[in-house]
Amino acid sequence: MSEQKDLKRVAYYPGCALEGTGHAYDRSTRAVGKELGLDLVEVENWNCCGAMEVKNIDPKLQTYLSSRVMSIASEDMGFDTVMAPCNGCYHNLKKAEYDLTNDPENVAVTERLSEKAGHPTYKPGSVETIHALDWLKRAIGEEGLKERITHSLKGLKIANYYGCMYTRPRHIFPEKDQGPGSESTLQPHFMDDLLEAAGAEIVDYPLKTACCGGAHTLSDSDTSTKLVLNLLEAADECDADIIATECPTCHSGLEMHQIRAETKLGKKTNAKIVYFTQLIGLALGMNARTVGIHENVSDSINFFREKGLA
């Protein structure tokens, strides 16, 4: 699909973190469009991508699930492009793109499937599946970025966390690793470009697409803990404020496993937990309750108000 399309108006795919522990996402994700002038269109009567669980019971029932959203968009709504901040979200839809368009069992399952539920069959490519990054990267871009900036993040030091099912497993984002001006599996750069654009000093961080955990946190939280702690040491280690996310799995895991790692590790670290898109609306001069900053665990408010942000 063409890298100039109109990304002004899409489909919006909030999925289940976003209507709960991901809500501040999902705020500052929808109130930086409005200012923006982005158009974000729920889509209609969604459901479940099919997130960990379902896929670790019957992926083809995953792939369906997955199926229905984007056709609801396509047929029902007249969209080409859905876009899903979550990376679990992102990745199952574009999973299922994948299965759709390579696997016969896998479409044999999704018709019947459609069928039985009363509507059309989600035909592959029929829409594209783009996240949040890319939404902001194509339809607003750096330069855009910069002409909007009111409050620049000058001073801070921030630290990109993509997590891993942002670029794995690789077949399924075919679109990365095209060359200039598109994504990279292996260094993602978009948050760092976006916030570099915002006024951020981006620091290296080599955990960057590191595992959490977060599809272990309720099975073995002791591991996830540790996982967690090296990514935040990490970021101690680069010297950074902040880590960025862009991901309610992993946001909701650095903040709760922070705390753990302190109450029962007896690892203290430093850096704030704070959603990309919430960076993003303090930049352009948002209020800092606007963006859900006090919503975040990871109490930031005061840490802004230092610098001017809030």
Second form
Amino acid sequence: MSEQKDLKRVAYYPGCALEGTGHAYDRSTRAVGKELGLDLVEVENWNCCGAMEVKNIDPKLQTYLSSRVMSIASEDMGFDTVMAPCNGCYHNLKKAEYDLTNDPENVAVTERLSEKAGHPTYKPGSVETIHALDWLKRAIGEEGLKERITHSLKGLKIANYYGCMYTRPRHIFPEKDQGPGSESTLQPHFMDDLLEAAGAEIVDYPLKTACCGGAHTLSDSDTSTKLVLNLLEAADECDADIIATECPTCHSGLEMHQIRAETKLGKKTNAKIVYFTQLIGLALGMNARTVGIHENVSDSINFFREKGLA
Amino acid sequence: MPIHEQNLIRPENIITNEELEIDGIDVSGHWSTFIESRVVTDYNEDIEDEVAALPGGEYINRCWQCGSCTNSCTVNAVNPDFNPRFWIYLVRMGMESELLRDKDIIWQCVSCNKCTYSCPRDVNPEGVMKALSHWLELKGHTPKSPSMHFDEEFADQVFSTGKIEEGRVIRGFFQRTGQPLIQDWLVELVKRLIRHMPVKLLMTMGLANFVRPRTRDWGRAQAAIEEYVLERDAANRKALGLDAAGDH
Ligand code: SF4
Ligand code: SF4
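So the form predicted alone is up there; where is the form predicted together with its partner chain?
Below is the whole assembly, all chains and molecules, this chain first.
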């Protein structure tokens, strides 16, 4: 991990979900960046990273699609860092980096497709892909954040939910599990660190990296509902008011299956589903609307009003 | 404690005679319980190579049957019949008919990669599950799974415009699978979603349904991808001994 690198200005890859259901994540990420003096320059004319769906059809196509985004950021825009807040995009760019470094067959397909599509082939090693968590942790850090908190999250009990794609499989995240300061794939803690710095009480949540069934949210909804219900009930059990999220697919999956568990199984759960960037925004004194709290399905706006944060 | 991971004795093979006398001795009930022997005669030696030829299945031969994948599996926890270790065993042994007993649940893998994380042999069991689902569909053992319909709808949009628009993917998926778009819980979701939404945002979101997001100058990439997909499909079918012309 290159701590020294200046992350004040990075290429920003929002991805498709942040233009749709994850709108509030995009909004709050940009707003927090602006407030903290961090420049996010959107990758020009980006395309979908391939997501899980294209990977299922053919993993090498997903590698190519992700490589095009990194090629634009490095070759056309001259950046050495791409920040992707969506776990899926982040995972896929990392996976493409790994595949293009280690697998000649993948390289051949990406070369051929890039050439035919008429853009430079991505050269592995040209950019480092980071998550929004890495970005805030490395560019600002807990101490930096503490100094700027105007509305402490004191009294909020938060369960941090990281999901699958942020840590698994480990081989595509060579910078993780590298001792002090690095992220852990078994017990990730970057979100805990940041939200604790913002004053929140972090509960010991056992399902941090359990799966929400996002892959089959619509194609096998009953399984997804079961998996999400586990996450929600565990959060209630830990007495958490909020499940903090860092991925648009997890976030909307939790929102959606919270309702589905209620309407289909009669199981009502209480945790509010909120993006971690929204929480940091509120702690920085930003308006609830600016960070898109009104877009959250689990009615967190009334909750934050009660707590004097909105 | 019994071995709970996979029981090879199927309930239908356990025979008990309620009324039975042998040599004048009454052995009715559980005294006469016996297990019908399990006979497998239809080995299909090609399955392993075929699965290994499909994307994701490449490293199936590395498996040493430790069971870490099944032990960590998300879906196994909610359905004990979902057993990646066992299926890899059956594929490698060529036990086709045994494998086909579970054909309708293999696609349910949620790609959480817990198996890939814990596999000591870098088999990439998650990939094997995808390859196996493809294999079942290509061979005609199962119809296209809902997941495959979703992937195809999604991928078609990416291939043709460079991006997806979620509302369009959802509508397309419901159409492909013949489900009504109006589902009670979806209606409830939308109701709660718009409760606090400003009109301007709602209009922008509505607009996305008409103005398709797309990557500029995507045409050449689209052509290159489509050419590649056709080639891959033909190669996959060939590896499985099927005619080159699929119905993709
Ligand atoms: S974890 Fe890997 S080696 Fe062990 S049974 Fe599963 S696939 Fe085989
Ligand atoms: S990726 Fe699939 S097979 Fe592997 S642990 Fe997750 S659900 Fe099970």
